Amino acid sequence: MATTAKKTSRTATREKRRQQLIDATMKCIARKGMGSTTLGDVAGEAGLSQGIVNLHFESKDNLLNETLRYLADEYKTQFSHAYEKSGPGAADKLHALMKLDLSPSVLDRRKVAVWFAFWGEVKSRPIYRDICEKSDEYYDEIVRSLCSQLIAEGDYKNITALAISTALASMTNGMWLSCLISPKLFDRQNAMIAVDEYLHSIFPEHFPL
């Protein structure tokens, strides 16, 4: 029994250290950029020795890979929660997902800076591209499905679910960029109003203003 408790404690400590280092990595990337961030920077930010970083991740590449996986998994968890907790209708769910993308828990400048840092490297880093593509595929499939349901329900003409889901993703990505580069000008409420107006223009019966 005592041995099991010790193993559980060691596992918890290991996970705590790994998360501590991932959090420190995101802070460093947001502040210094990916190329300028070193394992020493991460160790200093976390208040740990560089040996601890090497023990848990072995290399900077492994640390960055796990940081991106953490971001993708965190977003997927929030996305799934918003989808499941929203109202039963397709319009309710679509609106909840759009609202999530502009919420403080997702549209956080530090996290957005890290996302863009990784996105900037996907061309030369296949593993980054793979992680991002899987995340995007999950998002796109659900949003596209919801748009298809709304088109069928409202008998909307001359529009496609693919075009609408692509436009919505482009809108929210653009708003993330605006928040990152012009934080003083960016207004979260106005951004949501813009999304609502677009949804109304496409699905007027489902999104009345």
Second form
Number of protein chains: 2
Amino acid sequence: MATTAKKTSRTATREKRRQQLIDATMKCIARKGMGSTTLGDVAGEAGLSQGIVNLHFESKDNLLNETLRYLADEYKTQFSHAYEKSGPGAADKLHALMKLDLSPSVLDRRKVAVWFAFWGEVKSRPIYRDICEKSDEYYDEIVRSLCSQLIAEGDYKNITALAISTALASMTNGMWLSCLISPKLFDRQNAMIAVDEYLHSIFPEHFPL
Amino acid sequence: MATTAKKTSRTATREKRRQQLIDATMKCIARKGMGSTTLGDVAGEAGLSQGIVNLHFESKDNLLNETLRYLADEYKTQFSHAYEKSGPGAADKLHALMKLDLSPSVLDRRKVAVWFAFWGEVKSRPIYRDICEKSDEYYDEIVRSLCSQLIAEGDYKNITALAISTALASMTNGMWLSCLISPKLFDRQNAMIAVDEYLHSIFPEHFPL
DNA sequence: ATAATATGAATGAATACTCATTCATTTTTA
DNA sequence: TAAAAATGAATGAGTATTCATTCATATTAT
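The form predicted together with another copy of the chain is what I want next, because the block you gave corresponds to the form predicted alone; please supply it.
Below is the entire complex, every chain and molecule, led by the chain shown above.
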């Protein structure tokens, strides 16, 4: 088992090939839309042959499911990383998570387009809903718990962690939509200012100007 | 020969048929998704025959464009109506508009699914983007101007109308997504509370608890 | 080490199927 | 009766899927 320092492009490990096809799928969905992305497009984008997707994923439906799972996992990884790396206080963590949602690596128009392509089919494809819902639950729970912590720490009245986490999560998702629809008009900095103003007005002690 | 009223009657019939087909299209998109809605489905939903869509809309693309235009128009009508009917102050108007976005007639899961289906194709279909962007511009401008008015009236420091209108619009759009993905978990009342808490914390003078 | 064999990844032409569109015909309206 | 509207079978373009074959690499035999 010597002499394999260099892999030719002809064969790759199963995992590598699958990832390559998932990447190609996301590119195609961003460019052509979910409806008009064909298996031929995906194979072409990956520089491979017609039948390759069925070889590795069995069916188009399965490829799309796996692509959404990948998207969700990728986000979860970034989210967890931002959570761990930030701190030490709850305010710092919350701010880091909001910043992540508006950072170029997450809020990239091509990637957002892929998320929306899947969301657009959520109602008719329960499996997409399941994947997204599980992802959201994880996210919401952590944000809500950070809000609870801040409420407990500060002397905040008349606010509930649930309402605030709902507002925060909704806000960033809504900003993704603005980026998708009005890329020219959308301004990352203004979006971050909107979030900061919100945090300041809700938790003035933790988020001074 | 001297019958001028007949032409109106024919036109009305034609409009009715078109509207019937647009309604059927929205139902199909909500149920089956945009990708798997066929012209046969639409015709069937409307209780008409195979070729009927091409007769009235010339092409499937055109049918979808018109459907999105209808959605946008319908929303604009409700928005304008809520704006006119409410008042007299800017705070009342703003609150009425936010309430509209979370009201059952707008925030209905089937309707939201149709919006998301179109948003999912925005990146790859510039015409959808154009329609949505125009609609958003109108909405944003009015909300921003209401925020400006409140800022001028009150003694609010360190906030900008642009950031607040961005946050408000994003928030409701993000809540639509929650309703789509987690219909069981989503709570209209909690959503309204989140908006009210936000308005109170930003404009305490105008939105007391 | 070299040759022979086995493995399974990759190909791409062929197949089976879906669906938008057309159009000859029928039905309805004025 | 003439014009408009609607029908639904036929068409044909496009596409997911299959599969016999090719090819690169790994394994085994000599």
